[in-house]
Structures are given as structure tokens and as C-alpha cells.
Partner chain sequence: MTKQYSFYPGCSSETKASAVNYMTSVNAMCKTLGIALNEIPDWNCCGASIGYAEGGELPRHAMNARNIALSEKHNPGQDIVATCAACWLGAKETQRCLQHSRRLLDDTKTALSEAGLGKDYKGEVPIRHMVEVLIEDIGYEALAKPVVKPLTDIKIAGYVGCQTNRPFGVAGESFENPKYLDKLVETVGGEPAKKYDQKVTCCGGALAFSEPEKSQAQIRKIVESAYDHGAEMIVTPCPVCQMNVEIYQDQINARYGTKFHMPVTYYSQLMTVAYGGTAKQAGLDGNIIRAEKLEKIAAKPAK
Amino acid sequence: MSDRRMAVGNYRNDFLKEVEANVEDGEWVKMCMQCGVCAGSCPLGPYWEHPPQEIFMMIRAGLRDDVLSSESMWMCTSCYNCIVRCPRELPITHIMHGLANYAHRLGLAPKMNPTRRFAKLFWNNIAAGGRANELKLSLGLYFMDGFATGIKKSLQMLPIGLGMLKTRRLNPFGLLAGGNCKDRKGIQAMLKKAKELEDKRKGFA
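That sequence in the form predicted together with the partner chain, only its own chain, can you share it?
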């Protein structure tokens, strides 16, 4: 049995307990009263296959695969509208982030979801040197599906890129430099340790 299967073995048939133990702010899930204000408040609401209140009910019903493989959580723009409007004050944004991260770590998140892929690119971008390198980030996104698609997307975005260059809001030499803190070694060691601790805590290690 792989480590990942071990991690969830303890929670067989009790997905709610698994979420409470391993997902950021998961202990709040049982507080949802199914009013649906979150769904109505979400800017990308119409695109959620299962809106947040449905996700919460599915967790309680033990629909593990349906929840973790859903594209829904990946629609979160982090606008926090659901949090401030929830009458039960559930930290819905954090729970959705937590679920997305958990699904991603388990390898169950939809592979081709663009936000999942961009998020991975973004974190690797900032973790490398401590700060964001915007040129590498944009090009990384355009060339995600190979060279030919990359060229096509870059050309589509060219007018915007040139506008940013002209107004000195993009570094033309960003591939060579930028995005580095002085103590990037210390930051990398810090992040390695943090991941180690979290993996242990959540049963991934």
C-alpha cells in the first residue's frame, strides 16, 4: 500500500473525519446549514459543478471521489465574498483552498484544470527565489502545453506584453534575473522544513 493510501486508510467510510483532520479549516464543514448564500455570492458561481454548500453535503455523505476529483473548488478566485456573507461564519474560502490543495496532494485533482496548473507554476516560481518573477510566470503559463501552443498564446498576448514593456511594467531580461531574495537558500530550507512538518502532520510522509 502506498504512503498516500496509508494516509487515508484510517478514514475509510468516513470522509468527513478525513476532511476534519487533513483539510485546512475542515472542522467547520459540519456547521453548514445549506442556505446556499455562498453559491449566490460567488463571482464564478455559475461555473461550479457543485457549489460550496453542495460540496459540504457531499463530504458529509461520504462522496469522497466526487468531491476530490471535482473542478469546483478550482473556480475560487479568493474574493472572500462567501466568507463575509455566510450566516454561520464558515471560512468557506479557506476550506475550498484546503480541499483543492488536499485533492492536488493526493493526485486526485483534475490533471488539466488550468488553475491547478497555474497555481503549481506560481508556487514553484516564488519558492525558487523568494519573490515572483512575472516574465517567467507568464511565459511558463503560455508554454505549458508545448512549444507550438506557446508561440500561439504568446502572439495572442503580445499586444498586452508590449504595452507592459513600453510602460516599463515588465522586465525584458526577466528570464536572466529577478525574483531573488538575498537569503534564497534560507527560504528554500525554511520551505523544505515546513513541507516536511505538514506532510508528517497530514499523513503524507
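Mind pulling up the form predicted on its own next to the form predicted together with the partner chain we just looked at?
All you get below is the one chain by itself.
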């Protein structure tokens, strides 16, 4: 075997091993038989940059940068159709979310992807108070792209908000009261410790 072929082989093996070590259920990637049932079962199938089976093949081919910088993992809506229909029962949803999280932690995820931005906004909201504060989350979502865009989105949603008020599906006083849990500091300390342990285990520290 030539030096070039040996180098390519090592590169492929290294990235597959990296995924197996750092991505939830990553060891299942090598079990994919490329049937495409996952892509055909996905509600967003036609819009994927790379459907799951293609992502798995790219991992096995060693295309690290192409995989970790892809928009594809952020397309998953957790409908679980792929898992239910996969002939080999691969945990595809878990792998896609795991890849997205790993790419985010490495700083390789697409910065302007709306799903990634919302996920980060939602996590920060939960971590701050121990549970979701709907008012802060909604305001953060509306104004994510700037003040002018936020005002425009708010006006667009005004009829829906008024309708919810009218049918008593929205309590503005409850929103203003906030949603912090009783032991907010304890929750934050637990999350901080969990992150420290995960970083140490995975070599991010």
C-alpha cells in the first residue's frame, strides 16, 4: 500500500474514532447500510444539505470539516421517524443532535444557523432561572436579528397575542412574574459542575 493510501486510511479511521468517542451513540455510525430510509422518512427530507446516511458516509470517509461545519445536523426536528423506520434501528436522531452539540462545542457549527441560535437562546434562558421564562424567551427570539426586525415580528404576532388574551390562553401578569425555580443557584451550580466534568472527560478543559 502506498504512503498516500495509508495516510488517507488513517485519516478516515481517526475521524470515525473521534465521533465514536465524543458523539452520543456515535459508535452506531459504522452500522449504516446507506438504504436512505431515514431521508425518505424525514418531513424535511428534500431540504437537507446532506441527509443522515450521507453524513454517516462522510464521517466514514474522514470528511471532518465538511461534516462539523454542515447545516444538516441542525435540520433535525426530533420527530423520530428515522429511528422507527431504520432497518438496523440506528439511533439517528440522537447521533444528529450529538454531532450538532459536538460541532458547537468545537466552534465549528455554522454561526448564523437559526436553529442553532434558538437552541443557544433557549439553553441560556433555562440555565439562568432553572426553567423557561416565556417572556424573556419570546423577546429574545423576536429581537434576535436586531431592534427593527424585533418590532416588525412583534407587530406581525400582535393579532395572535390579542386572540390568546381574548380566549384566556395568555396571562400577561404570569409572564411578567417570571419563571425562576426555587433553588436557582443550586441548579446553576449543578450545571456548572456537570460542564466541568464533561469538559475534563472529553478533553475540552
